[in-house]
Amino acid sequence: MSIKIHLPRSIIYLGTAAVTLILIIFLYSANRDNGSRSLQKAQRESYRLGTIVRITLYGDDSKKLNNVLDLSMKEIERLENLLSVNIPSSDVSLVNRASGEYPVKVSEEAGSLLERAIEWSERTGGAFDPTVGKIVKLWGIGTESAAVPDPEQLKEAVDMTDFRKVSVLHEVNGTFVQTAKGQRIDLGGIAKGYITEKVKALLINEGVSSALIDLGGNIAVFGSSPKPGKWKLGLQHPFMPRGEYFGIAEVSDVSVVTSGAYERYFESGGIRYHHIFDTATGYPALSDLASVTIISEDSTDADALSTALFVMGFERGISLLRELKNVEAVLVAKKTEGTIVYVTKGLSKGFLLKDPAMKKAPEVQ
């Protein structure tokens, strides 16, 4: 039987800890005149979390702007080691290794992450589950040993994927983590949105007015574009090649983060097995759902709800979005009668559709 693997063409991926898909493309331009002033750029790219990872900063001083990078490139290193499941050292690892025999200390940061993991895992009803790792190991998506699982054994990693048989305990001595026997943690679908959200802290307090980090896919926008106006994002296009996108969204001062089945699979008999598993049955979801595009101001919960409506499909998905508050969506169906894009009420006018193909629904209430 042969079995074909596809990942993205413009990043190498080296591990199974990244669930969460993003493609967004950006439609700025460097160096450019922002109202009066001309701005200094500064750029920095490494091979982090799996994926490309880029900051774009701009402001007056371009040394104060290198610097910023350098402490940025450092902070998301530090927390690589700290939440990574494909190294050894790292919290998560060290809880995996113990699976379940007795409590393992980690550092506030990991634990209170994982906290942040089960309150979503909570409010999506397991949609989205931190203690899906055996789910992803078996599969492999995205090594060279991607294969269907032996169906026992995905039977007993279902089993095991609960996030209700997890424990945060914060104790005098250290925070403490205790999961079910069996059971593997894995931080991949919230992990990018954190450390988003902590390299964007770190920007700020060092005084950068104006930055866009692209975390392999996990944008976040703050201050001015270099373009007049907000920034545009273009959203990848699901049936496409990587590069052309379906709309643009401008926004300011949020996090936009895409999940979609189109980005990583493997091919086996003919059928398309993507990274994106249903919890309740261990398989790729079926879901009627092309892509969800989540528009936050918070880059660590825009990472697990992406995750978790592209699990639940559109009818779930939208009944969610519809109890959060400054969340915005778009969301890609494939329906009987096509391609539909429905946007919430409030991007609604700041959302461009670019394919003709696709019909736009009016906008979620």
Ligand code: FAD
Second form
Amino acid sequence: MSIKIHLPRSIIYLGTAAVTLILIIFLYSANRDNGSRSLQKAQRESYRLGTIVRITLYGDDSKKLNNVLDLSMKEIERLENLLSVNIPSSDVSLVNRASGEYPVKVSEEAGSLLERAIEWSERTGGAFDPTVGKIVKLWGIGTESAAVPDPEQLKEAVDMTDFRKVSVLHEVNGTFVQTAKGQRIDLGGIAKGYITEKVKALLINEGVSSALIDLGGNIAVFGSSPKPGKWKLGLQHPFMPRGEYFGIAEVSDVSVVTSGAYERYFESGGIRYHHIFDTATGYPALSDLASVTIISEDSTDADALSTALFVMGFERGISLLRELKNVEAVLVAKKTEGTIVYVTKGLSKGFLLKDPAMKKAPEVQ
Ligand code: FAD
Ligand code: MG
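Coords for the form predicted together with flavin-adenine dinucleotide (FAD), given the form predicted on its own:
So here's everything in the complex, that chain up top.
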């Protein structure tokens, strides 16, 4: 018996502007009479983190798998309550309300994630910056009040966007975060990756041997795919409707995270404004990249990197990739000669380009 799972339009069109950089996953359940024990599949879906989250587990005890799915959804809810800029009681909101006043005691998890985000700010020269929250709030993309901000206000927000003004203090009585007056932390560019890592650790701890975690397009797979061989993940085509893909990545035990300007945006005066900001201007990044997919063992890093490389653009992005170990990427670049797909060396055998209108460049890195 083989089943093909893809994202039904109804699921995607939930009327949310949530980011759903969709990776279409083609999974075939193992052929039951392949001589091995029959493989059960358990899947759960929920609206969390402003998007659709879906976890698919494979194993031989469906009761146990469903119990673990309950635990996983509870873990996502717990971390959303800790890290969401949209929940007033979250650690992030507590820090934002006290900006410039006093150090706020936060959970060790929120503190260490903020430190990780700041490390990526340093490595990307501020292209990735978790203090982008003021700019994000002004634009309101993904909400009913999305609009082009007043240039004066935007300039003020850009002046406040500076990761160097954030301190994370590890004291004997806990972890504290202090930000500068008016600063606003927003972990939307890294926290889905972190939450994916936490869910993966929970699944492994509960004895799950094979799973696919999809938090709004932030994907992680581990263990064997239900079909012999690697997992096959389709990468959303940046210029086609949701559900169409430009290529297939064959992977195992990694995270596959994509950032692009085609999911979360609004249009005004015939211009499309997307949700990934150039922290130097406060405007949506004018990237020469249409989409960035990062493939790495760590989902937190992959999430931050996909956002950062999108802002950095092709040249700066490739030079950063050259410095990194065990990180692969698929970059879709908009060039004068057309749409060019760049794949890093370590992935070149595991990536199949499907759109004949796109050209595959010689491998990079
Ligand atoms: P990515 O490229 O991974 O990140 C883009 C997001 O990162 C932007 O939305 C912004 O938040 C931030 N960002 C933009 N530019 C930069 C930059 N230069 N450097 C660093 N960060 C940048 N969405 C809702 O609509 N409603 C919700 O209630 C909601 N709650 C959430 C709670 C949590 C804990 C998380 C992690 C996300 C939540 N979201 C919610 C979604 C969030 O607002 C982002 O849109 C989403 O995480 C973007 O993911 P992405 O993969 O599309 O883009
Ligand atoms: Mg990201």
